[in-house]
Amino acid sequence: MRDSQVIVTGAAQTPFNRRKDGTGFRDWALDAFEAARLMACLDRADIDALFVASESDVFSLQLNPASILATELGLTGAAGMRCEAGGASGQVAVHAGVQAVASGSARQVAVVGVDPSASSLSGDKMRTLYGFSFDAWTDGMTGLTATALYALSWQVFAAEQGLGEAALAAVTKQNRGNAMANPDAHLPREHSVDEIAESPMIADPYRRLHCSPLSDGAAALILTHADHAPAARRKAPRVVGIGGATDHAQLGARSRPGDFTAKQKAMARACVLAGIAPKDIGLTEIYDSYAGAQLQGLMALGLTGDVAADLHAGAFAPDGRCPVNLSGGLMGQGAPVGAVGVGQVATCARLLEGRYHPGLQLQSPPRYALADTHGGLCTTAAVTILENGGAA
């Protein structure tokens, strides 16, 4: 895909938060889609296909969201498909849209990610439901929680890398701090180390402030073949690499339970398509469902060879060599699960094009950006590489 003609002509999202205003997933999807469509300079009739990312039918009580949203968005007649891969649902929907445009089966597609993850069920019910995101027989029905499984994996990784509570606090402080300049963020916070250390323990060593919130919201993209893009949008960022992979669903079946092996494989596949190496990535939106997962992901993606040293040196800070989660990530911006991967690509595209929030926009956008998402305990991994449309 190094000569890819798939460009991101439209990119938008709603605020990610807990909705208490009587609106629902249809409203949020429409808001995000309309903003993306207007940015793309397209009419509804120009859209050939709709790909909807929604993690669970239980959240929306809608078994066929693609057909419903085709009606709600005014896209009746377009092809419709629902994409689901746990936390990776949004990124998988992006991949489906990219493949549709690259294959020639569609000229313009809409990708919409949406989930009412915060307002549909109680916290206890959500924890039970997320246990079924792993193996329902061996994990979910035994009462194991997502936090406990992530904590076990982190303990192995942290011991191997020489990381401790200070590393978790650094990620929490940076991501929530970045979110303070993001008007769409759920948890913009300026945490102190003591505040983090004193927050309730959930599963050792993860405390409440090391965890991402449950959020409501939507994100949308318009992916267009360059030959059919409006003149004003032909320099928009291009999708040059996509990659996916899976791992054993059971943590105990993995030879290296602290490593995100599926993410490593997904990244390698995306880099081959893009014709680049991980060192060429200049900014990243990474899946930080927990603070430690961000550091495990950075290592798996090849963005660091010594995560402890690079974290200490500020390599992933907003002014570092590879800024990570300028949006605030899941921990700061929020996590309406189906919208996460779509929102990550939207954020990368807007940053590359110089259209992001003023307090977070890089003055000199890099050539390449990476959006990274996974489902389960990195059981399903999916990554997307974008290239700056103005790059030589």
Second form
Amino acid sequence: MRDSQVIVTGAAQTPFNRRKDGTGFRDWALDAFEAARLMACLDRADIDALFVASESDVFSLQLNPASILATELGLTGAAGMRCEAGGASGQVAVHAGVQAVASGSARQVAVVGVDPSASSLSGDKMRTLYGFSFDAWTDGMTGLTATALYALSWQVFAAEQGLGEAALAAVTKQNRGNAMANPDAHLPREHSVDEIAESPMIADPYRRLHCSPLSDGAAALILTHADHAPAARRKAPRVVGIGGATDHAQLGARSRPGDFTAKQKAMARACVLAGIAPKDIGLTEIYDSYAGAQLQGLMALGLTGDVAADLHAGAFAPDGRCPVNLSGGLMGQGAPVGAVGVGQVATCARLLEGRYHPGLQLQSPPRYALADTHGGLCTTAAVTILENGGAA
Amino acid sequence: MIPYRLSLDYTLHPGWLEPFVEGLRAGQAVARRCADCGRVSFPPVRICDCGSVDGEWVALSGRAIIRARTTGADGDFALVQFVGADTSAVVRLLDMPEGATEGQLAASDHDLPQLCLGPVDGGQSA
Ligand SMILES: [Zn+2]
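Having seen the form predicted on its own, please provide the structure of the form predicted together with its partner chain.
Up next: the whole complex, starting with the chain shown before.
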């Protein structure tokens, strides 16, 4: 995709938070879609296909959400498809949209991710359901939670890398701190190390503040073939690489349970398409469902060879070599599941284009950005590489 | 706001996993041994990493070595390796003393195929 014709002409999201204003997922989807569509300078009739990311019917109590949203968004007549890959649902919907445009089967597509992860069911019920994100018939039946499973994988990784509580605190402080300048963020916080260390233990060593929240919200992209892009949007960022991979669903079946091997494979595939190496990535939105997962992800993606040293040296800070999760990530910005991967790509596109929140916008945007998402315990990985189109 | 209550009663059919599920109900670790390379997986992996589909069911002792353990508000869980298996398993720990390095598979205390590990000498605790 080095000479990619897939342009991110529109990129938007709603705030991610717990809604208490009576609005629902259909409202958020429309808000995000309309903002992306207006940015893309397109009419509804220009959209050939709608790709919807939503993790579970159980959250929204709506089977077949693509058909409902096609109607709600005024896209009746367009092709419609719902995409699902657990936590990576949003990113695989982006991939489906990219493939449709790249193949020539659609000129312009809308990708809309949405989930009411905070306001429709109780936190306990959501956590129970998330337990079935893993092998429901082996792991899920014991009541194993996502936090406990991630904690076990992190323990193996941390022991190998010489990482401990200080690393978890550094990630937590940075992501929530970045979120302070993001008006769409669910948890903008200036945490102290003591506050983190004193928060309740959920699954050793993960404490409550090391975990991402359950959020409501939506994100949307408009992807356009270069031949059909409005003149004002021809220099918007392009998608130059997509990659996906899977790993054993059961943690115990993996020879190295601390490694996110699927992420490594997905990244390799995306880099081949983009014709670049991981070192060329200048900013990234990484799937930080837990503080440690961000560090496991950085290693798997090849963005560091010594994660402990690079973290300590500030390589991933807003002014570092490769800023990570400027949005705040899942931990700071929030996690309405289906919207996450779509929102990550939207954030990368806006940052490359110089259209992100002023307090977080890089003055000299890099050439390449990476959006990284996974489902399960990195059982399904999906990454997208964007290239600056020269608009910034 | 629309309050809506949904209660679902599933009937799940484990299919090829039936021997594993029945084993757990009886407190027995029934593993899968690859017919080609001999690799033993527990929980069972249907298609071996070597590519073989053929395998046979073998009963392990149920003794497991604890490799990593996590405790907290979510409960007590561990990544363990059952003796005789080449793969690891994630289990719920039952009344496991702090610092324990091994345990014994316990029969599920619900009518569910739960992978639970109890103390080696405290079989009655399950
Ligand atoms: Zn084999």
